[in-house]
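Here's a solo chain for you in structure tokens, the form predicted on its own.
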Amino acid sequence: MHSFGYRLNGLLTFALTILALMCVITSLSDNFNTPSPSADIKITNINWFQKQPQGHDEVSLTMNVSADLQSLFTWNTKQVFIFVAAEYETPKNSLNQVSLWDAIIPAKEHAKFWIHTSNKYRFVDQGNNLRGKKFNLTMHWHVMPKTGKMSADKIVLTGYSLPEEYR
């Protein structure tokens, strides 16, 4: 007969093996989800557009951000981190990204939203490259699961431009 310790060891090994298998199946099941999120961002006002004393351009925007990200949530989703970035080109860099606003969506019930906000973070270009600049606003998201690997994607919204003169 086996002692109590051997029996407990066998039971714990079996339980942990089943738990690990369930975690693998859980993370693989997310591959079958095909999300179809939507987003729209409208710039309602350019609050100010100025040249800083150091010579850098800075912009303050007011925007309406609306999105339906409910399809990103499955039973394995813990939360979704989203952020809006301004993306543009300069002669020095082919891609410049400036984060303007972010949020954490903790549940599916909060994943369909509309918000009127100013940029949470400063929109500054190290130089004077923003006058008359065309740029994209991109909504990025990172899905954080309860188990498994994180996934990320984005929606690029085009057709935005800044004024030719400082205000």
Second form
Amino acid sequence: MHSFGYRLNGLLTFALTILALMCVITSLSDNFNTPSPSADIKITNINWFQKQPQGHDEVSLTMNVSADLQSLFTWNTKQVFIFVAAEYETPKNSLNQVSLWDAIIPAKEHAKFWIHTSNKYRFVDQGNNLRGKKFNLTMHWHVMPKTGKMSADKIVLTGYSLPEEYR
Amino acid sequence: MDWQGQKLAEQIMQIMLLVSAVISFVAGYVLGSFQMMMIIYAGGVTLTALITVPNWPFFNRHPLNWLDPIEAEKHPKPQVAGSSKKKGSKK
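Mind pulling up the form predicted in complex with its partner chain next to the form predicted on its own we just looked at?
Next comes the full complex, and the chain you just saw is listed first.
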């Protein structure tokens, strides 16, 4: 501590080191949070179901998505990114995942919601396998913290199926 | 700043920064606000800087006793190699 600049440098360095430690502890404090999210999706209507000119099946559907993800939020949560994916099996691929809808939840108040929407992204198959296909709708979420590691999890909802014939 | 003052400044700086960190973390955790934690910590760092970095008088309470100039003239420095050695007694 021999001069003004020396003391200032020492102080700033120490302050930054302590700040880094505070961020680590903040991130670790998230482990005390045990989330209990819930979600439900109902398909209200299959709008149309056709074979595209390139030969791939495409379906457009309308669904009600309701979820309560408030328990995912802590003081260290910046936002939660959620998306709904349709998952099914085909002879060519053991798992197909098609993202149908997504949203960013910026705050806890917005995490309990109900939305009536058609699929935001196109539900197109790699082939013609969708007739009569049974599929799952999975709600995925990614919790993005203000500082620390991102975590992700999902809820799988089973029991959905597509019509046997094109409409 | 004298030597004692430098030591004091360093100690005050370390303790104040740690205390600000603890207070700001606890406040942020209890309030559930990351922003409050950052604001309180920034305030703590600024306060610490204001107290420990400038050369305040209370850091100079044990000043060094430099040799009086007249006293120094009585005992001149020995000449560098080249000329004859002067015998000067230094106290």
